[in-house]
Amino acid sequence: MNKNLINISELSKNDIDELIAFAEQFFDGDGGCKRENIFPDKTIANVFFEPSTRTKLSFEIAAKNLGCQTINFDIKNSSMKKGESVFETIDTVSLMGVDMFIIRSSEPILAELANMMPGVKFINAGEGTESHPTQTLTDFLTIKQTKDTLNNLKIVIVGDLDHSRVARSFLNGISNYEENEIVLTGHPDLCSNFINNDKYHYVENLDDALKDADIVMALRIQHERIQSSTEIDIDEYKALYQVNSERMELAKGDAILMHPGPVNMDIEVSESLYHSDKSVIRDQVSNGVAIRMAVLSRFLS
């Protein structure tokens, strides 16, 4: 295992299985996460160039559960506003005794930072539209809890595929596992990179895609990344691509609904389905802490 986690492709199937099993050990008897004072001498800095609730706070909670000191770097009030580069900023902070950086960025900068700063550890908390490895691990843990396997499943991913690092990272990671049927669906204007693609199976009609699914993963419409020239009629989107209780009946009886969050409620997912026993969206949130505890432990060690 590398000293940094930048892309899910850096992890072998065995690495992924071990991290999932390790994460499960951090749960206490009540479904929460244990507090283990394992790394009281380590300092971790969260550097988020994009807004985040789930990823940022779960990393902070995971670090504190492990006994780490944490810094939430305030970009808006930093010297970057005076023209200091990302590299100069990270290098300066590392010299103050930071052992690991958790970074979220709209641009792919982590590989370059890791190459320029070999003495510092980096974890990807979401980068560009390509990679979000700890979200993939969180999703895999959630599937394993409900299906006991990551093999022989029909997995349907619906939504804004073009702008989703979650989807790309998931597709990359699930390729380690066998006999899965992956079906992609969503509004054609939001799936242009996947429609005529030999690697993935795209189905335009959501109802057709959902038939006999084991896993349904809905994605957020990422308005902040969509070009102004692409106009999505929300009412049309809801009619054609909202995952609701009626549509979920097309999937298998024990199918589960996932969503990385935040959910545009009653657009991507109906509120009634979100709160139903088919939804594991809230489990994904709590599982994110355990996975990030496992990741931090492995890469700090």
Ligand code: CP
Contents of the next structure:
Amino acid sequence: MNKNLINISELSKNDIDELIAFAEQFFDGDGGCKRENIFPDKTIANVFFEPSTRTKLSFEIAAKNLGCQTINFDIKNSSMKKGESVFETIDTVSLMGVDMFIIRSSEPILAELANMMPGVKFINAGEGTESHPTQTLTDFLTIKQTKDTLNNLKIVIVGDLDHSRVARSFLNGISNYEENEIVLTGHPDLCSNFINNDKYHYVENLDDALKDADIVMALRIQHERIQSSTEIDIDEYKALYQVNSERMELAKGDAILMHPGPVNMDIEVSESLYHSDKSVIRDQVSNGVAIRMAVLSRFLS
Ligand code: CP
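The form predicted in complex with the named molecule is what I want next, because the block you gave corresponds to the form predicted on its own; please supply it.
Time for the whole complex; same chain goes first.
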């Protein structure tokens, strides 16, 4: 395994399987995660240049569960306000004795940071529209818990694919596994990179795509990344692309609904389906802590 985790493609199938199995060992049997004082001498810095709830807090809880010291870097009140660059800032913080940085960024900066600072470790907590490796591991753990396998599944991904690092990382990671049928669907204006692309199977009609699916993964409409020239009519979007209980009936009887969150409630997913027993969206959130405990343990060791 590399020193850093920047892209899911850096992990072999064996690495992924081991991280998932390792994460499962952190569950305490009561719906939470064990606390183990394994790394009391390690300091982890969360540096998030974009907003986050799930990833940021699950990394912090995971680090604390492992006995690490944690820093939540407050960018808004930092010397970046006085003109210090991202690279100068991370370098400065590293000099104070940080062992590992957890970074979220709208720009691809992780690889350059890792090259500049070979003595520090970096974990990607979501980078641009390309990469979110720990979300993929969380999604894989959630699928394993319900389907017991990552092979031979029909997986439908619906939504704002163009802006989704979750989808790109997932597609990259799932290519390690066999005999899966992956169907992509969503509003054509939000899937332009996936339509007429030899690598992907895109179907415009959601109802057609959902037939006999094992896994349905809905994605958030990322309003903050959508160009102002792209206008999405929300009522039309809901009529054509909302995953609701009626549509979920088109999938297999034991199909599950996933969403990385945050959900634009009653737009991408109906509220009643979100709260139904088909939804594992809340499990994805809690699984994030165990996966991040596994990732921190492996990469700190
Ligand atoms: N799924 C995810 O990355 O959520 P946050 O933006 O809340 O971290």
